[in-house]
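What follows is one chain in structure tokens, specifically the form predicted alone.
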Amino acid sequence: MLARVANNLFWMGRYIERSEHIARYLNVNYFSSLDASNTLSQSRQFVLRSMLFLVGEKIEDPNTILNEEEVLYKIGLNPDSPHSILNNIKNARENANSARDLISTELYESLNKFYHFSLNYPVDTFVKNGLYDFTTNITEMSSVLRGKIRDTLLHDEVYAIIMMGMNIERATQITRIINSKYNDALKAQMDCGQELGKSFEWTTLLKCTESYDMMRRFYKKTPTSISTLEFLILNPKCPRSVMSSLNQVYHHILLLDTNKYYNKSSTAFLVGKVRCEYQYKHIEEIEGDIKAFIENILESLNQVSIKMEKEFFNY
């Protein structure tokens, strides 16, 4: 297949993937609020906060009046806003058209709906009353279209890119997710005296993420801090979990890179290196500077998309 194609299929994956964890987000945190325990988290002006940092607009003044509809509007249905979700989704469906031939018609016809239904919401309502309704779509809408990539491609090297890039995503998209719900917990410590470690935060991170039940059951407690992020970054039988996703990328890429022994400067030592140093990290690590920890694996994604770009998709 042709590098351009290929570059295509990649993107296609990850725009879908990035436009189903920022509806989730949105939908969990505006009606979690409502449930919150403390003030802080109740307020609307903090939960808008929250929304615009996970999407890169980090907001410095303090005295800042956000107005709800406009960043509602803002994050879901600009089309001249990059993040938006309405953005990611026809992104996903131009890489979509790029590659029409190598993909099933069933996967093409579910992105275009997609595509369309996102494209033709009122805005009005969007706005107003219907946070709730788009967003609950559009993520089921994503799971649709995971299934349909699942059931309906061949498992080859198409497969393969396209689960690298959902993958890859998914590993930013949680991480990113963790940085700002780990900045709102530390909001509401300053402001509430809420001890971090059992801030509320913590559960509206992994209903976030789709992970507060199976974290309940796994360990038969109410969510901490390191419970939680050990969960989300470190169980490989968590789904959501980082470590869950590096899996993945490295066991796609051997589809692509057959050689039995790799050369140190292919993706696939890169992936395998990232996913070793995670796989032998306990949470203590992590949780004593997470900061840190978030600036680490941002980096290590992007570096590992640098490079299979570079190295598969160059044209």
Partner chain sequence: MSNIENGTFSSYLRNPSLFDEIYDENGSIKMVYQKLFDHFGSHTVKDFVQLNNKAKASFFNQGITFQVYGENETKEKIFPFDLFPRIIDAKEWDIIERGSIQRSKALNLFLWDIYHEKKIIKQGIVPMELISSSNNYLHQMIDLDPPGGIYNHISGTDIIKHSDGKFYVLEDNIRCPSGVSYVISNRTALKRALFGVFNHYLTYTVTDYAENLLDLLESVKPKGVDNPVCVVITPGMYNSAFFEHSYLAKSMGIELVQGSDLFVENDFVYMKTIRGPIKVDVIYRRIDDLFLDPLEFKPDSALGVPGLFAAYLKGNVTLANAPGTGVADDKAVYTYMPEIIKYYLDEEPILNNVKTYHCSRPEELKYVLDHIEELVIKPVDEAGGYGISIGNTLTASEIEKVKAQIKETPRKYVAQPILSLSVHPTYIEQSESFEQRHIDLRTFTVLGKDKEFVLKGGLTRVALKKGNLIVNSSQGGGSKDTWVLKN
Contents of the next structure:
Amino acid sequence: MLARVANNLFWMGRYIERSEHIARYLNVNYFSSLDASNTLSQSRQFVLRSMLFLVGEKIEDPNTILNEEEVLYKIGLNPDSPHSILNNIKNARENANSARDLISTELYESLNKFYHFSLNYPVDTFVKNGLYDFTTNITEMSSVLRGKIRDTLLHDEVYAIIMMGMNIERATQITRIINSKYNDALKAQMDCGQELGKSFEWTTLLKCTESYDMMRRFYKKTPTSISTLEFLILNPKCPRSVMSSLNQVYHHILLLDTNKYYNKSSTAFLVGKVRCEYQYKHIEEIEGDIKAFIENILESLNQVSIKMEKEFFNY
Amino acid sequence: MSNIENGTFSSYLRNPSLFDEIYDENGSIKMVYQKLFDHFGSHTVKDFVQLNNKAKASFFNQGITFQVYGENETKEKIFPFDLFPRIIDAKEWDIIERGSIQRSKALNLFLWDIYHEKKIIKQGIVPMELISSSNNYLHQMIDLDPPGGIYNHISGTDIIKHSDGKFYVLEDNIRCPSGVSYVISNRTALKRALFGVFNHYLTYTVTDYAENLLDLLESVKPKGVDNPVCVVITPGMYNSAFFEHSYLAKSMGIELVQGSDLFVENDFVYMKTIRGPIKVDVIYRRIDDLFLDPLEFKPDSALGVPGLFAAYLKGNVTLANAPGTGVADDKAVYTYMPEIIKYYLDEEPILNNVKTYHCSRPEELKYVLDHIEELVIKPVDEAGGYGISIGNTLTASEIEKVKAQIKETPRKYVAQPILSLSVHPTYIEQSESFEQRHIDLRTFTVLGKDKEFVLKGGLTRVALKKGNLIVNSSQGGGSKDTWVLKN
Amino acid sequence: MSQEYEITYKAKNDYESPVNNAHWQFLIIPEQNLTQELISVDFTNSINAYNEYSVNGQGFNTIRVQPKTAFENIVFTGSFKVRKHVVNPFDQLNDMSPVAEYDLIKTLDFKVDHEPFLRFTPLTTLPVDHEPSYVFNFGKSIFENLQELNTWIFDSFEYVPAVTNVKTTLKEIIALKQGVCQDFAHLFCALCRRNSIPARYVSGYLHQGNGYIGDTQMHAWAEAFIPTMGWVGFDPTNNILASGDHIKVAHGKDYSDCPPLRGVVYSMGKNETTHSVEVLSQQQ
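Please give the other form, namely the form predicted together with its partner chain, since only the form predicted alone has been shown so far.
Below is the entire complex, every chain and molecule, led by the chain shown above.
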């Protein structure tokens, strides 16, 4: 496989995954805030800030009043905003275009439909009453794409590269979502005196990652900070967890890695090392210093990405 | 004007002065089209509106689009596709196929000759200006033997049927002829929209093009290579034919590369893969000669590969089509095709050439000036339809102006009779009905070492504007699925 | 009689910011032919990038350099030793009459065989309204005519360094009455071709020990095909025939076929390039 094309496939995977997480975050936060148990969580300004925080545009000034339609447009369909869902899908398609000869017709057609759907989605409808419809469609179409990737591509190097991209992105996005909701829970604690461990925001967090039902089934209890973080970070059985993503990344890097011997400068070695670190961690170590955890895991994922670039995409 | 007894076609107006492909010489519908008519008769006009929309969506979803650059935004457009297929029976196809191969072979021998002994020029059969005034004649190619002896591996021949019922060639495209992917996607789209009609016909498949092309590329591998690595090189995803490039690479199962994916070391070509460099032996190139190698040709070209030409010169890589092939698709060469075919193959041309008057010859110049209303005047050195005057559309003062231009530099002009392209029923969106429109046909011929192949189908282009004779997509043309029948 | 020359070619490139992607092709190695023998070739670059010996489209020897690591400065140094065998061009003369010569160059076979060097390129096209400034005397042999053409250019044009560049057309040069060696070589070729005599542009080195004009760059002259003699070199810049002091590198239809250095460099910011050439001789 051409190095340039491998890079394209890797990023196609990342952008598909990224657009899905942003879409779901908008959807879940917006709609669960409508009947949240405390006034802050119900506040529209609070929710809009949280959305911007996720896409990396933290609003520092507490007095800023955000306009709902503008924020939704910016994160959803604004072609000039680099983080918008539309641009993520566009980037996914551009990357697929350059690698078009390597991916299945079925996958390309689905991605192309996905793109035309977003491109032609009426902006007016979206910012006024189409949020649910649009974001639900995006998450569903991402699932279709994931299915096409799994079922219409040979499970060879092409597949492994895409899966690497998707899982590195998934771990990154889950971590960012945790960060964002943790931040919201802190605010809710300061504002309404809600106990951090039992914050309403943990439920929203689980829903944002489509893991609420799984979590309830696993713990059979109302989510707390400990159980939620343990489930989303360390539980390998939860397909959305950081641990599960790291396992996937490790599995797929082994398909690409041709080093017959122990090579401590390879991507595979680094991935294995990061994976082991989390495999043998307990949640109390993390809960004590969530900030450090978040910085640490994001940095590790970034290092993996850089290493991959050097080892496989260098051209 | 006569009407057809068939619900969907009751409004189909036949202009008897045009050659309509669906009628035989007695004015009744040809047998081969009858079943199609019966099938279409069972559809209402509304059905066609729907089917037409479905077909369009199929192209959009397959991403078979080209970019239209506007002031504010870039739009993706599809190349319009017509639901009514064109049918070519076995007898007619035989003429087209043999004729296309004959021209490709003759052009290949011509190219070999003008880059080696130049006998055809020294013997006075064709004038020296064919090479000396051509910018596409590459001196770097003189005395170079391309692998397998092939220059024009892939040729596209534009053929029309005139009102006399005979086939004429308008142009031989032997640089990087495009359009073959439309042949295949038209078939896919028509199958999706109108699968029922296929039950009534034994039609050749068009999907075997890729395997034949790969066979060809492998047959012209450099000396000493057993299992050649073949690639397709594209200018990139913003090129209007990118879909075709990726389609071809994918259906051949080979890599689609850009210039930056390749590099040359010790005069061998390598591609950069995730496992390091892999040597490349045969390149199906879809970039023009002058962009191939910035160290040999256009220095500001970022599309090519520095050092590629040296690797070619050393015989370490094959380029298809060979560099310098473009000299043979100049208009001036076209006018000598009957002589060229006769000279190299000792055969009469199977497909007719349009009679061409060279204004450089005094007696022909006189004819042109006397009959300008019946002629198309073309400058010899312009491409893309620029500078063409169609005699019967000119005003008296325009005619005088053209005459003056010709008299001033007669060697710059040739003239041809105005041809009447045959017409074919075509679904027209605006009127939601079938109407007569002019069509042509581009065939795709593949020439390898001891093998040749013509894609059984080809691209039928249709001028969607009423009365328009220009079928190019830039002039609002569309295309049709083209069926070649097995019997 | 033979003479040995030692040629040193230097090119120095400085870039404002690091360059990651660069390709160069040098056309500076002296040609091997009947009158010159290449004794040694040495080529180095300051960043130890690989020097790849290859050929260009005309078959002349080249050196390609494509660094794999980023750099801001690079110096290329080429050293060549050449042994020249001086041949008297008059020895080559055979006894064809001027009439027969002019008849021969008018034949189709001759024109076809020499087509590349009879072609007017953008750099060798005379202006349309240009009066034939130098008129051939068909009573004299081609060789005599060309010698007079050589002198005519030398007398009518002034050598002024840097007054033109490699893209200057003949129209401008004729208007200016000034130029450098490239321009005079182009003019010589153009006037030959206008009179149906094949002519080619030659790039090479000139040993300036005898007080010849040129500068510390590469030199250019022209070769014309004379049926009685074959290819003969003329140096209109110095009003001499190309001789022992002319060390040929390559030829082409015009300058654009044989620039000493072609480069494709993707860089940001300013850059500066300097070249120098030194030719030393040792009498044998």
